[in-house]
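First comes one chain, alone, set out as structure tokens in the form predicted on its own.
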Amino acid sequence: MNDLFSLEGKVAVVTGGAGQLGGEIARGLAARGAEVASFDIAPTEEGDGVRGFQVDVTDRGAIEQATARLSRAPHVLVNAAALDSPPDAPAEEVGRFEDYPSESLDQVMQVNVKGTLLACQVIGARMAEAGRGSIVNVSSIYGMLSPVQELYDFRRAGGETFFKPVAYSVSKSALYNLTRYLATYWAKSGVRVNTLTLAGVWNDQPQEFLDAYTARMPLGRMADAQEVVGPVVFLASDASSYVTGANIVVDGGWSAW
């Protein structure tokens, strides 16, 4: 019997491939035998069947000739470019709701939605002409859930005003009936589209928070990188061959509860 997970042959665009998580993808997805190309606005760190490509994902046409550029149509999209407020963001982008900058919700919206929409034209296009496909949408436990705001009781402690921002969970919860839309628009295509959801991934967040979040969950500790390598791999492969506007959730037991 032939790998179903095997990804020989193919070739892959990974958004956000850059980053932590993009990049974990992108190596995992070349490991498995794809022709990898990572679409960020930053550079990648190239080498083991990864190819970086400078490119703004807000910027259809930068998405356009980064895609004329690889040796294929794709095979495989992942849509991993995301933006949410760092540890360090202004005051006033992690306070009340009542207070949160519409500058700041039309950033994150930019990159999470419209950036994530603008790969699927280009892209899922490309692969509608070919026949074939899987794209993979990756959303958050807080697109699904709200965020649990007592994780960052620690940032209140002192006095400071500290909220989860709104914009990540709004964008976040879009890509789900974005999902859904190609999943039925190109299903007669042989384009399968589907949303995979996940939890907090440790990368070296303060010991407070972490000893917040790893009491809530069920198996006790933060994802590492590496374990969603093998969902995204599932997804994207002949292994997943009738999955298709579906929503996989890799997120310790957190939305068991």
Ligand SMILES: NC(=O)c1ccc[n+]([C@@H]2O[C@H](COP(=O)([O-])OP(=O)(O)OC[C@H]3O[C@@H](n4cnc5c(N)ncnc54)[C@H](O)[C@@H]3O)[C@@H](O)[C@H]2O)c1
Contents of the next structure:
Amino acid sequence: MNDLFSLEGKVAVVTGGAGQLGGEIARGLAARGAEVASFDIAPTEEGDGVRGFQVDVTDRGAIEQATARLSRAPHVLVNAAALDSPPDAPAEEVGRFEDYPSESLDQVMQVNVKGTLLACQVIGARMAEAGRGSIVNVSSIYGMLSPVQELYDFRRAGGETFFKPVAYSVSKSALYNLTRYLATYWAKSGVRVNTLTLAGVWNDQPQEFLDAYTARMPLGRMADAQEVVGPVVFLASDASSYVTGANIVVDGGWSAW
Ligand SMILES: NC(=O)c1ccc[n+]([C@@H]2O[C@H](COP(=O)([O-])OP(=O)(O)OC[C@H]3O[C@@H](n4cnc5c(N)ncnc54)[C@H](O)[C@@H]3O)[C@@H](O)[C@H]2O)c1
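With the form predicted on its own done, generate the form predicted together with this ligand in the same format.
Entire complex below, previous chain first.
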């Protein structure tokens, strides 16, 4: 049964592997036996089985160069690189929808959508040539459902304007159909493509936000970063061999009511 989840002998690329969840995912895949490459603009914490490559995912050439340095065509690609605005984001990022800067939209779409698409283009193509592979596109509950703007009331208490910005939601929504498009496009080539939808992960957010968020959350708490590893191992491994084009929702029950 254990072998079903083994990643022994597999090569995995995790974009955003220097980040909170990307780092956890990279270490989690390595612990299951994968040789892991993190593609990130920031330096990755390297360790057992994890190697860092400085790659801007909006740059197709940079993805190609780093991929060419891997020992073999990747078996696994996890697209976790992204831009977001946390609950304590600076005021200029979190104004009214009517005033949302189009430059910010462009930046977020470049990384979250174009960056994911380019990584799929380059690495998915290698997978299809090799006749096997699993791609996991990391989305968010805020791409599946609207953000609950009331959770940020604490930011408005002193008269400040605060809205969770629209670009993140729009960009994360786009991943569902990128996933479905590629799942059918590469189905006969042995490449599976799925979305993993996550809700909020604990990362020392302001207490007022934590209180409001966890009150709305059926499980009554935010996710621990390590709790994203199991679903990624499932999607990356043979345990999910009949799963493609799907959306695996790991949200503590957020979308259940
Ligand atoms: N943390 C959460 O609560 C949460 C909830 C739902 C979904 N997610 C999703 O999980 C994924 C990981 O989130 P996280 O919380 O670890 O974020 P994070 O900000 O800690 O990590 C994101 C990483 O992406 C990298 N990055 C940004 N632009 C890049 C580029 N152009 N090229 C290469 N790398 C780039 C950053 O350097 C960073 O290391 C994201 O897709 C995010 O949307 C996170």
